[in-house]
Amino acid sequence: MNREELLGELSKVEKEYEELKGLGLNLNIARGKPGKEQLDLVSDIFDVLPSGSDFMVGNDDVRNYGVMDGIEPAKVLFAEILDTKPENIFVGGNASLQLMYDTIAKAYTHGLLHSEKPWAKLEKVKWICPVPGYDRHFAICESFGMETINVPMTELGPDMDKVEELIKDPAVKGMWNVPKYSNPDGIIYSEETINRIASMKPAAKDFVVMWDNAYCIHEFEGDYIPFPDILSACEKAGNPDMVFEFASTSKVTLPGAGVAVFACSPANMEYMKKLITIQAISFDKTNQLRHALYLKDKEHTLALMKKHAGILGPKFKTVLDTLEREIEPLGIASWQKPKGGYFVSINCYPGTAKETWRLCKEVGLTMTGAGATYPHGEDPDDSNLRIAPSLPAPEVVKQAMDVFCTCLKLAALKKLIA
């Protein structure tokens, strides 16, 4: 459009959005929780632990202290998911990021296994953050006053030409990774790039990929797509002590009363069982128990996960189906249009994500802040905003979505025009 037709334009969609204003709208989009349809579709988990049962398995009571790292029918079904070795597992309590945040807490506390020192006591940590990526990961880095370098992800996963060449630093220690429908864009690493990240070789002796396969079975449209073993493919490149990975039943059955793992290497689970046992007896087992005998194992478990994406894939059908009407014909904006995980992440015309969200907030509809995507909140093109259609109605999403275009409309328009 010439100027002319572009003020034109914003007039029209000024109009518009002051008619949303007017509505008195409460609509949320920011975080990605199951819905209620989702969470009713598992609450008969409470049933499969009758008042007769004698809680045993073996000869431990599940209801008492003990087997501090996790019962052997919870690390059977874990790993049969992951396609790992029980003995690989580690079974917690209900959050993986608990297990992630203890995990980088141990490296400044003690160091990991081939740390030199603990990490606390260097003069310099730095990590390797793939942007767009998971707030609470950056936050973790934020917290222990970590060095953030960003890395781009490409529609294959992170840039590992730029991250084979910052490990020859020695004071980077690690990176993140949401390998399967990764949080946010809904990339899936390609196996090439995750044979380059499990046959790194770090100038830093103790570096550690953060492995969050947090959504692992999680598609939304289509069948389950198989997907390498980190673990194996670590061994093979002779790093089997490299990765940690983590994962949990959070969006698989209650993320408020589900149950999180850790996998790594036997002299991993070694090291870290030592100092883990310092902190804890053991975590809920009567729950893991629950768990073991609902999900039963990986085939009856994605027999669940095509239930769960009954009810998810039309929200994000309405979520994608409205960009492409909307947006698309503008070439304001570009996105990934994932089959799996839980977002949505748009790329906006550079310099309108904080101003959209801005618009967004006033017509009364929650986002994830702009910037959230990047440490510290800072991205640079400021163009990055993520959508979480799980939680709402279905007619809530279409409402939001029809709200956020008008007002990533508006944002572009006045950029645009200044």
The other form holds:
2 protein chains.
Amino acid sequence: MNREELLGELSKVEKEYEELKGLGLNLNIARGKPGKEQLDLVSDIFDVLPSGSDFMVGNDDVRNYGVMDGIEPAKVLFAEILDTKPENIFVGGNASLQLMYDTIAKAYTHGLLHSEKPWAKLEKVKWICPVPGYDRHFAICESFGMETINVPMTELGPDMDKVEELIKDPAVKGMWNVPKYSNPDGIIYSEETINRIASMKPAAKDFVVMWDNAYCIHEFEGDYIPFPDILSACEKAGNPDMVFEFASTSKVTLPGAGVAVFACSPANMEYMKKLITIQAISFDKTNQLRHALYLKDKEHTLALMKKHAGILGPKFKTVLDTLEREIEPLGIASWQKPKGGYFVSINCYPGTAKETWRLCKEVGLTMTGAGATYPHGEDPDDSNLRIAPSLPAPEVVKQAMDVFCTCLKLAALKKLIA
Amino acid sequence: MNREELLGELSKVEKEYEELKGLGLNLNIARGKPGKEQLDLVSDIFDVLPSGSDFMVGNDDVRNYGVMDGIEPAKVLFAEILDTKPENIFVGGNASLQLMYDTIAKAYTHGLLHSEKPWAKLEKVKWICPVPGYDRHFAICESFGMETINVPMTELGPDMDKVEELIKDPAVKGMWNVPKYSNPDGIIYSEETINRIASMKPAAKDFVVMWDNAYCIHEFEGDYIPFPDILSACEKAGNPDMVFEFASTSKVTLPGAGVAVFACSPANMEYMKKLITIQAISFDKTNQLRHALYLKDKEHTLALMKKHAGILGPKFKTVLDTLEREIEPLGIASWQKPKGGYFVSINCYPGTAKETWRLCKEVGLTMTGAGATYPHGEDPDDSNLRIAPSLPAPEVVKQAMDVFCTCLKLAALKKLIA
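Which structure goes with the form predicted together with another copy of the chain, now that we have seen the form predicted on its own?
In what comes next, the whole complex appears, and the chain from above leads the way.
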């Protein structure tokens, strides 16, 4: 478009925007929470462990203290889902975020298996943050006072040339990853990326790959896509103790009441169990048993995920179709087209993410804050916005996307003309 | 007894002991776990939140993410039980031990509200441990490399003259307490002790009173004994931020699947919530709601505790009656006679706790390790042993106590004669 055409378009979009102002909207596509229909879908889980059930697992009554690392049926279930061995699985409480935080907290207070000393005794801890990424991961880094280092995501995962350069610094102690349907881009790490990560030789002997496999079975379109097991990849590459993998049923059963696990090498497991046994007698094994009975096995769990996809899929289709129709022809933004996960991530025209967010807010559409997908909330290009369509009803998603596209266009046009 | 009488008694007890050897016993009174009858008593809790329940609390669906500090009905319930305000209550996961560990871990990684710096940055952290005490408390101190300082328990609580002297050292950062039915002695802190604790002026501005009110409503004999609220006592004394109180339903509903809380001042709550929000989106609110519905209020909860007492009381009566009959006339050991809690603590004849434990083990009776009630497992007098009669059936408790008394006598007689 030439300047005149841009001005014409701007005037049209400004008019659309003024109309939105009058509607008194109150829309929210800010957080990756499942919607009520998904919660109702799985609420029969509350019926699988009534009084009078068999509460014994082997010699252990799940209602009593003990079995700190989790009951065997839960380990077996998660091992099958993550394609690893049951003995590599630690079953914890209701949230993988807590397990991730705790792993890093223990690195600070006690050190990891191969640490020379607790990280709290170090001058500086640096951490690799693929961007855009998950705000709660970055918040952990910030809370512990780490120096975060941004590495851009490519369509195949983090830019591994940059990562391989960064790990030569012994102060660089770890790296976040959401390897399948990355938060927020929805990118699946390529096999080459995974192998390069597994084969890294970081200067820090206690470097830790945080492998948040939050969306391991979370396709919302099409069939389940198998994904390489990071534990055996690291083992093969001679780095068995470099990785902790995390997963949960937060978006399989219930976000507030699921079961979370970490998976790691036998040596890491022995080390962590010695530390965790000081902290916990046991996690909620009745909920572990409830989940093992409800989800049964991987095949049965994947069938349940198809039902979630039946609810989520149309919402994501609305998001992607609207972007394709309204934005793609203009070339003012780019995005991945994920088939799983909980987000669509938009790279707005540079320098317009905050303004787009503000415009949305002003007419009643709440989105994840601009910058939230970067450490310290600082998006150097002021470009990335995250769309989370899972919680609202389909018609709300549709309305929200119309508003969003109008605001995205308005911000870009104003920038182009300025 | 003169030497000859002692030798006669020894010969009699040795014969009894030899007979025990032949019985092939396998008895265990080692840990304070509720027995199966208690678990069955409360298993109707599994029926109170079936599918189709009303999962809304105010505007929040307990099945979804959010409400990090716990749902209001659970706060109200615990506030009534602990005699404090709902806004002073943080409702966490299934175990108070995890909340206690986490409070101390945060002191190390981030510092407490009034800390100048995180404790990990300090040369030395010292901690007051009333002895005998709870092994899992002491294990936390050991895990973080604290210097533990033993303070003897009196019949009124910890020796406060010693405590008041110790807190003049700014490196002394905190103190464990099980103020009602102390683990293991079953002592109830006197009002004077409580007021002296609440009125302390420690040199360390971030000194923390860890108030593990594990047995706040856990009478196994007689009526509920009201107990002063430590939060308001500290507030009155000008120390509102000096205390964190902990409690759980582990021995009210289910040890593996209860709900745990901490209670603290508004300023501490604000500070801790800021830190915990990095670590957790929410705890299991469905289990919180299940508990609020099941326990209803303090009165209803106390009625349930009476039913637990109906199961526990006779076991404790067996322990205390056997000791009174077999040991009291000999004057070779002393013990409290608690009316609540989960333990009876025996002060054996000095220098015989380990030997008594060994003798028990040899004939098939497992007890908590001698020394376990002291930091680092070091009982300077080799005197204290802990009896936990809750888990085994009544007839097992009877048999175990007969064995225990024989071993206690045998060890004392051998010591007296040597």
